[in-house]
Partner chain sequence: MAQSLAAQRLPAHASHRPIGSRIGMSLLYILLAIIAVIQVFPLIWLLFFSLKDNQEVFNLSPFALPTDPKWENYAKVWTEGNISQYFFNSVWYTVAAVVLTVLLASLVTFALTRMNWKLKKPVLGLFMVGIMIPIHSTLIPLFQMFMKINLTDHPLSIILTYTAFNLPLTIMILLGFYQTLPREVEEAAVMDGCSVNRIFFQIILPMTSSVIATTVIINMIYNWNEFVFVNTFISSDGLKTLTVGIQNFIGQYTTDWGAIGATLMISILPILIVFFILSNRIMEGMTAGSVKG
Amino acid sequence: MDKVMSNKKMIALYVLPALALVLALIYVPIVLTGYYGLMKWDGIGAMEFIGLDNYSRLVQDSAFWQSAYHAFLLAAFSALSLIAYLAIALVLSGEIKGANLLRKIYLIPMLLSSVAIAQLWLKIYHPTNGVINSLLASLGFTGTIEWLADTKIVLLAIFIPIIWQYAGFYILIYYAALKNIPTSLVEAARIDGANPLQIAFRVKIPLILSVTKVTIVLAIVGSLKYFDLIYVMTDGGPNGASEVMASYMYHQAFRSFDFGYGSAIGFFLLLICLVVTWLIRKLTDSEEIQYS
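Which coordinates fit this single chain in the form predicted alone?
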């Protein structure tokens, strides 16, 4: 093994296939997206170079900024939901009955496709036969709530299934991190007289700070580029009330056949995600607690 690792040609031979895949599947598409954003193109005919006109149009496009506002709202909603996920993980990591069963139940949404989840929640939100409206009617509520047709509440109605969809994913991450904490540290805190809340906030949470940073980045950046469930449930409607940046990009490229402008939106979305990731890392930059 040492002989192989000291051979630079052999190292290059092993690295080359993975490097080629990364270049072909990640970096080349990014470069092409930025290039197409400089063009006026319908996706079929000849491309016409127009420079930064698409990006200038994007900056002045109120519909795009509305979709960006919705995406950042979803990002904030997702970031706040991490608190609930962490609380559930803290409970599950303790010695409670049924923790294994509950952990499996929380993972069920992860096993379903986004399309299946969207169809399920479309039935739940149905104005006449939906579970929610039927429950409200049984409690004496006489009105009919159009959950996905009311511009005032459609965003909240969309955010709830998205948060539900990824609950198991984040709970599992937090649970694994908490279980990796040495029990001796927890026992030492308990012997010193710390109660469960003090153990959680002064021992467990500080020790999984690095994992928490990762989940914040995943939740916020993932929300900024979210697309599939919104596309199936509302397609950005009604009247753009649930439009996000990714769905707006799709509509411009594949509905309006303006691939140049759609590419500009996609490239700008990438830049936003990179900047947000950098900001999160800077804001959460602190010395990590090491334990063995």
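So the form predicted alone is up there; where is the form predicted in complex with the partner chain?
Nothing else is written out below except the one chain.
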């Protein structure tokens, strides 16, 4: 047994192809991003080493900080909406008929490409023929709201489809975790006279704490690096009002051909994501509760 299963050649043959791909296409690029970030480079010509100039430029670049502010705003918005998803999942996992069908329906937007969702919502927000303004008009509202052209509301208009896209995913995760709680624990609390709210707050939510942590990380880090839908719907506009870090990086590199500066932003984005992940884990660190 041991001899067959310790064959070094076979192990290499099984592990190396996947390992090589992940190293070459994920880890090497990360190191290179850090390296390019120290260069002045248009992507085609020769590189010129400029030390930390790109980073000092980054620190002073108000357009970047505006995009970072938008990304953090989205992160806060996504994290807060987790409360609503948890509440919905708590209701769904109770004695609700058709809960299985409902969570499937909620999940549908999550399966679609961000490009399709973005194109669809461009039409939903259409000033004259879109659903939202028509609905407002039928309610007696007269003005025409330019959802995606108004710098004051464009960010909110972008957040709504993102929430719409991901809601079903988080509800599904909470639902699965809640269904995993042994019924005997909930029954015991009920026999002791706990009402549904008490059961939710004292029994169910503490028991799914580890899943809640994962969703907080997913929602916040996912928001910080968000790109697709914003790129298609507004391309960061109008006038940078819906720009986020990833779209700003993309514009610097692939539009302005400032690959050095773009790389610095990309590396900074990676650091932010790692630090935030570590911070959330640290802040939410607590004794794990066991079912037993």
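In this text the structure is predicted, and so the values were computed from the model without any measurement. Just so we're on the same page, rigid core means the largest C-alpha set that superposes within 1.5 Å between forms. Residue numbers count along the first chain shown, from 1.
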{"item": "Rigid-core-superposed Cα shift at A20 between the two forms, Å", "value": "3.0"}
